[in-house]
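Take a look at this single chain in structure tokens; it is the form predicted on its own.
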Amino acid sequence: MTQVIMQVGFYGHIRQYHNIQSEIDANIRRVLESGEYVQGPMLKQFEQELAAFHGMAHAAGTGNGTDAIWLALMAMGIGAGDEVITHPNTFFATAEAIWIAGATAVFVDCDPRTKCIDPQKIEAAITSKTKAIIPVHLYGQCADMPAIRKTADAHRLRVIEDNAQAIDAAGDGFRIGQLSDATSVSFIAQKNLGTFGDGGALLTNDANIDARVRKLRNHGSNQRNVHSFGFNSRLDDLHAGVLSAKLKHIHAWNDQRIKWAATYTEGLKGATHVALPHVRPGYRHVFHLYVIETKNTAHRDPLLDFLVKNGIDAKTHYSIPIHKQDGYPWGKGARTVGAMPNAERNAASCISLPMYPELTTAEVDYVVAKVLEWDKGAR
């Protein structure tokens, strides 16, 4: 009997567009007919909506999430000679933003369960040059912000949350943005809230940071023909229109991600060779990614190959930690504090299963069945 191979894609943004096409098209048409495509009324509307959604005072659209981080650093006066603490098992852009700002990235290990930065490792990395901490809300779950904020306050450090992966997530008794000086978000297509291309924003309750970022993103200008040092990093109104339409649905979409994650976890709980995601009690994990780990790192690639051969577009996030990348600037540009066993194990054992609201029950069940099929035969 011929085995039927189901094709399960990793991204659902085309299905998502079809589901709310009329809303998105209406906003795009509105922008096109307005004749204002850069820093126009649609961007202003979306910035207000985004700030309100987060319960924050200000939101400034940027060209992408990477820009949001380094513009925040520059707005805070952090640059050459300064150090910024983060962790290495995340996308390269987090450290890249620190380097673009001219500062030194200092890496500490991650928590072995959540994979977010380990707050207990931060203290040992602080020097007289340390100016900020950038925790990454990895895979859709908040880092331990109360502990991070406590350490930051003790040493008078800034905190910038890298929230590229966890919009609408929350901690136990706190919201994203509540315990930091600024929060970056990314709107690239595959994010929980994604546009049709690149995009980002910087959220803050500090009016001075917001004003500086707005000026920096626009060639150093907040008045026509008057410029100072700056860049070109603006979220255009077409993207803002797409995001404005989608923002109304993000909470429900994330609820569906949480339901699919629960289905995965229930179906895979009996697997022998695979570890499942840890959700901190009281936290809202919005599962930008559903990441499993093979208990034996030698099993990761065979499992990944097995899934792909069976039509499942599984991926790795992130299979090379930043401090192991060829482009890692050892020396003045970056350094590590202590060993990174948790980050390195995460990189060597991680597999992201398809995760998006538009998945079907049949697709999720198929993925579960194939993981269990591999698990049963693994040696």
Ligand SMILES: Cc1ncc(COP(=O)(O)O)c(C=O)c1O
Second form
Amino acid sequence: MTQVIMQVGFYGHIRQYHNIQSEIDANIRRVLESGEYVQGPMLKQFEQELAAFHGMAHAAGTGNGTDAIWLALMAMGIGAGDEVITHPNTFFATAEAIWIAGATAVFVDCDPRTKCIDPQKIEAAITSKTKAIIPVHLYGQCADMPAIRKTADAHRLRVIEDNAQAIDAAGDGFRIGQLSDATSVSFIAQKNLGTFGDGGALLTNDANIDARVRKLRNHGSNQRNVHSFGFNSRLDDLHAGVLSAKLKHIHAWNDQRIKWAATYTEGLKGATHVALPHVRPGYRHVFHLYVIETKNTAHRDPLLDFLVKNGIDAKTHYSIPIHKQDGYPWGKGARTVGAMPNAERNAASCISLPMYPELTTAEVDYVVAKVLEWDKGAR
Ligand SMILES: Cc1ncc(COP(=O)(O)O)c(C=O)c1O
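Switch from the form predicted on its own, shown above, to the form predicted in complex with the ligand and output its structure.
Next comes the full complex, and the chain you just saw is listed first.
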């Protein structure tokens, strides 16, 4: 009997565009017809919508999510000689932003279940040079912000939430942005709220941070022909138009991701060789990624190969933790504090299954069936 191989892609961008094409096209046309493409009315409108969506005072569009982090650090006066604590099992950009700002990244391990920063590990990494903590809401789930804020307050540290992966997520009794000094967002195409290219934003309730970021992103200028030190890192109005159309749908799209995650979890709960994502009670995990882990790290690559051979575009996030990357400027003092067994285990065992609202029941069922087939011995 010939086996039917279904193709299940990793992203649903094109399906999503077709689903709301008239809304996106209308906004793009509005921008094109306005003749104002940089820091124009569409950007202003989207910034207001984004701030309101988060219940926050300010949102400033930036060129991408990485820039939003280092612009925030610079706006807070954090740079050379300062240390910033984060964790190494995140996308490289979290640490890269610390490096671009001129500060030094200090890595502590993650929580073994949520994969977000382990708040218990932060205290031991704090020195007289520490200025900030950057928790990442990894895979779509909020870090333990109340515990992080408590430690930050005890040592008068800033907190910047790297919220590239978790727009519209929430903790138990707290919202993203509420317990930090600033929150970065990424709008790169593959994010839950993604544009047709790159984009980012910085959210804050602090008017000074917002004003500094706005000036820094625009060649150090908030008045025509008057400049101080700055950069060019703006969110184009065309992207703002796309994002404004999509923002109206993000909550429902995330609800659908949560439903697919529940389907995966129900279907895979009997598997013996893989561990499933942990959702903290009371948290809204918006499943930017649905990441399973093989209990035996030696099984990861064979399972990944099996899925790919069967038409499933599974990936790893992230198979090399940042403290193992040669590309990081370790010579400049970046370091780990304590061992990183949880981050390293995650890197060696993680597999991200296709996850986007536009998946079909047949596709999700097929992915479940193939993981179970491998689990039961098809290796
Ligand atoms: C956790 C995390 N931080 C930062 C970034 C950087 O965002 P961008 O690609 O928009 O610069 C990303 C994604 O790309 C990310 O996943």
